[in-house]
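In structure tokens, one chain follows: the form predicted alone.
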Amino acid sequence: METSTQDTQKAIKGGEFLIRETAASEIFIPEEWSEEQKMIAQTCNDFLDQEVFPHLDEIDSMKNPDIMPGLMDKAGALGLLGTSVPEQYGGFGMNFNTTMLVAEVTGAGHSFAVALNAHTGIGTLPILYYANEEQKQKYLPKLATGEWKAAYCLTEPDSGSDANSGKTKAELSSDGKHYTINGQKMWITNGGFADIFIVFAKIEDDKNLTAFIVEKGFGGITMNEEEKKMGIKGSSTRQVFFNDCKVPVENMLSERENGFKIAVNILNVGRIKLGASAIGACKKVISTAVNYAGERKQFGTSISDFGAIKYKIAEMTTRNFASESASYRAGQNIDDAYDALLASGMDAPKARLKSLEEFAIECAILKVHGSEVLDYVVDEGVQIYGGMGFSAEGPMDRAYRDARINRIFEGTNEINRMLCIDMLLKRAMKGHLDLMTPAMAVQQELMSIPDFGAADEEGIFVKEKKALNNLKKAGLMAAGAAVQKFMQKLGEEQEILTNLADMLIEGYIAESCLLRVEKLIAQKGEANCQVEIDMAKVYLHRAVEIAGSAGKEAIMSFAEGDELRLMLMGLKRFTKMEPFNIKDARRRIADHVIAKNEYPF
């Protein structure tokens, strides 16, 4: 697959792309995309075509109860659910950006995505990346071609975000050879039809969870009816419980007390691969949505002809363009990080966790940022149908119920914020990100008189890098002050956390998106990017306005008097932008998209 794009200097830390410029020669881009990951992207595009669009409204009324199995069936078929799964347990050993691929291109499956990425992520990964190999090989070929489908048995009615005080128990018998577990999971994705439960109980008063692989067969295992659900109403979500369940204590995953372990390392999958499948959602709604407003006539005119509606398919493209320019710009990282540890001598499971615990930071970043891209294009694409939007017969009633669920799956976007900035702080505090010497840096510029650089400099991007530059110096003058003044009761203002975790992150992906378009000129030349270009510029523009309101907002919550005075200043320095006309950079993005009819990039 793709080789290492940090072969030129020493390889990115999670986190360091706030206080560290990147070249766009290190980052990959869809745009590299290999023949072989094409012709993958290809296969989920006709499964999709041909099983699963036709059949949505089969799928939702949830009448027929094999037709989820048989989808998983089919696809297991093709090797979808066995991409990340090594070649000698059955799969394909994809790395990791590819997964993301197959991720993002069903992510327009609507419950079908829901259901395969449970099954490959949250369902299959725990076993992968955690068992012993007498457990790998019993049950990673069987999950690989679909023949066992899995679910994960976290969730309990009293502990949801706060995952460790879950009640389920499990009492290992007299006779030393296996546990008993009771207890009450709930919403449980593919609980309907899993053959393989990993399910997370206590050990008599342990603080920490441990992990267990379940088998349907071994008995004890009942379910509630159906969940009624405001969307994804095709996925199996059902109420588990365990009563005098009997699992062996060979299937035991990892060591006792892991658990808590596990369930975070996977869910920093989960959370990557979330926001990749909000892309996917995205681009068949921007299409869709394209499409319609090409035949709508109004007033003698398509309505795309019309600028509020070209406002918002500009919009709609530029975000999720933004979003899908960060995630493989993440998901190399990781894959570059996994290379490198196993070059060390790792061994390869250990070697994905660490990859992948490495860049949690921006795997919470996508997670939280494509999930709420989905939510804006779903309620644009109603707003585009009109009164067709809110009718249960146009294809926007789907599309705007399936999408709300992602800003909970995966830790709540709440959640995710708050964890972006508390592992940025911790990592500062173990000397793993040196994020003093820049914020040090920022407090002696606040105090100096401002550079208004040089009039003669010249380039593509050179104003909008220095206007992504003072971007990340806003976030570090906020953090670093709201450090200062709170130390560690920092947790606790979770409102302040919110406003810095949005400066991060749209940092992220406004200097993901330039550096993307930055690699392409490269590539094609100036004149061949112009409509790329555009969307970089009207994203960083966006990106720079949110930041500065979330800064101001921080700000004014903990500083008084002369700090507050000049901070203030200070943040008006660092989000200030060169005027350009957006509405013309938006209609000419716009244009290019109605002309394609579809999301053309």
The other form holds:
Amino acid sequence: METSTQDTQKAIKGGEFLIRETAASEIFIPEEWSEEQKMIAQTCNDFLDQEVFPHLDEIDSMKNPDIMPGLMDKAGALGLLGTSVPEQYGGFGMNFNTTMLVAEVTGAGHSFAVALNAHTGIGTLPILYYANEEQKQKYLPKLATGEWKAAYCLTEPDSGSDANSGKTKAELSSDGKHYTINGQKMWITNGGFADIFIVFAKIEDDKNLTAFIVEKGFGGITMNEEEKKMGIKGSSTRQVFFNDCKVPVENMLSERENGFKIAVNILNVGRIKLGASAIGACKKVISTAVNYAGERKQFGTSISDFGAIKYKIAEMTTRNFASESASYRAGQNIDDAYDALLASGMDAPKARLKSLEEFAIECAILKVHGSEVLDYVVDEGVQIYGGMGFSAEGPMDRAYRDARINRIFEGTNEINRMLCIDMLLKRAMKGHLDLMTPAMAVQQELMSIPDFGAADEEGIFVKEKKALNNLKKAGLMAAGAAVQKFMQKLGEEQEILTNLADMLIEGYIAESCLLRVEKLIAQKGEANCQVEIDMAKVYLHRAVEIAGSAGKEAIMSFAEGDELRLMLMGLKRFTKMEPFNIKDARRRIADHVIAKNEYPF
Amino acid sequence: MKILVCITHVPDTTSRISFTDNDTKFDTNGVQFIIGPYDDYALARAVELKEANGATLTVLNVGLADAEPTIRKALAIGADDAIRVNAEPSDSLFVANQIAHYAKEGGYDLILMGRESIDFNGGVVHGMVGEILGLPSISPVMTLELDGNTAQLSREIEGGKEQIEVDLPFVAGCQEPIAEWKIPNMRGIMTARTKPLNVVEPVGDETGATLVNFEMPPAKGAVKMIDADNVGELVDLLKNEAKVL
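What would the structure be for the form predicted together with its partner chain, rather than the form predicted alone?
So here's everything in the complex, that chain up top.
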């Protein structure tokens, strides 16, 4: 599938956005989906309309245990389970960004989305990326059609975020033909109906996990009842027990002790796709809420006529638009990195993994941002619905409850925030990313006379780009000072890491939004992009505010005296934005969405 | 066996309708286009017949290049090839003439389409095509079974149901429940681009009618609630305000 990209993108490294100015022409924007990609999205939409949305209550009631596997079968018949699987194994070998699009659209499908993502993501990808040829031939065609359904068994009662501390054991039999797995796994999505389990266990006294492909038919697998959950109630979630489960040695996935690495790498995909799914869920909630706001009359007028409601509609839309901009920018970066690695002679699964690993920082950013935008959107969705929002009979109840898990699974948002900064600093230490030079330049700038120029420069987003650039400087300043202060012990300062992560996240998202709109202007002309321009400015304003506040908290947490004063002054300088009438901008955004009566981008 | 399904390229059912050029043109700006829902039923049944009988299935659309995504969706759903008659589908007779010409040229055994389009809802094209080709035409067809060279059809009529037996070839205007709409699957979508979409020029320019202008229905007025005990006021309002008595 073709998407328009520039050759220059091939050189882009993960995390580099912080120190590299990206041209708008370099990024992929969702307005560039091909006809074929749009048709794929439409198929996903039609599937939800026909098979999922009319049955949401039934799905969530869990009274019929066949309903979810039945839906998966139907999705399989449409090819929705094989989008990432290469054609030689019975799939469709779509590029990464197209599979992101599928994740986005199906993301509106509540519990079904969770089952689908677990199967196609953490269930199938470990085999796709790490299995040997024989294992691939055996498992992938059946997973791509849905004949076999997959689950992923990593988490244990005492091993959640600290995944490598799992206690499940695998012991080699005396004849060397099989491993016997014993242990307990928890929160296993699709557990109730899965045929294949990707199981992580430690062989004997190994330090690291090893992964196995376990068929239900191997025996020794029992389960607890379905978990009772706050949301995604229709998604099967079980505790799975392995009691002398005999797994043939040929079912070890990859090498001994490579399991933790598999888990970490697969989570990169899970994270960025979770972000994409959240975008689809947001679009549905926004459309539903806007429609209600238009119909609901109070004081003789639609509540969508009120500024307080317009504020919500504009913010919901803007934040989602920004998240979407960043998601497909990163998705395309991953595709380009993959193509480049493939061209350099690397084999396909390795190239896919490497390309994802390269953009692991962006994956973590998008997981955090997407899930938090979704929680904001569902919260305001409830609020717009008022009393009906709190009613369990209305559509916002399910949306609100189902959204919440996204900040928890695929690595909590707290873990992902730490990871963002940890990965960034590690890359700097290893010399992959030169953060030192720009960080020094910022320190230099702090000591010099502030730059009052550029106010008279003309052109689209000149001021905004300066503000964005300054936002990045604020991040570099705070991060640089924190590293100098704590050195190796920075990892223990989770509050500061969280502040720094917020600066990083907002910088990336705001930049992506700005670049998307800039590219749109180049394609459609400024006059046809007024609402998008408003959104880019409104989002940037938000990003700068968050970065200012997070930066201040970080600096106050470790600096003192003159250094503190100097940095606070610098921060103030770096988080200054040209004033504009943000109320009117939000009203224009909301009016556009209200006129379309749905999320229109 | 050769099946021809004629499809329209029409605004989605939820589109907001407005006009431009002094109310003489439909404003397509921002409008999502789809395969006409009734045509989609005809297409779905044709795909089933093709799978059961090993037929070849061609879709035909009278329309401009902007209809091609809609046509390719029909290819993704299961048609083998497509014909686009390169002309604005301006009026029923014009469209029927185009279909009849290319249907005759292709020698089809079954010519299916929706009972009506959902833009102008004329509902006459199938009858006209049958008339031009000298073939039986039946509408609205709700079931269609093939038995060799004969088809069993049923349609609802005032107060009952009609069973019809007809020899091939014939023309049918279809509606639900003839088949369930088919969602294009991934394989269909990915092979659609490799299937032929032949663009041909229209024949003749005979039209049956000329469009003068469009008019939106008057906006709905406010509802007045009148107490059930107050019949006198109701009569008065119907007489003097609504002027319907």
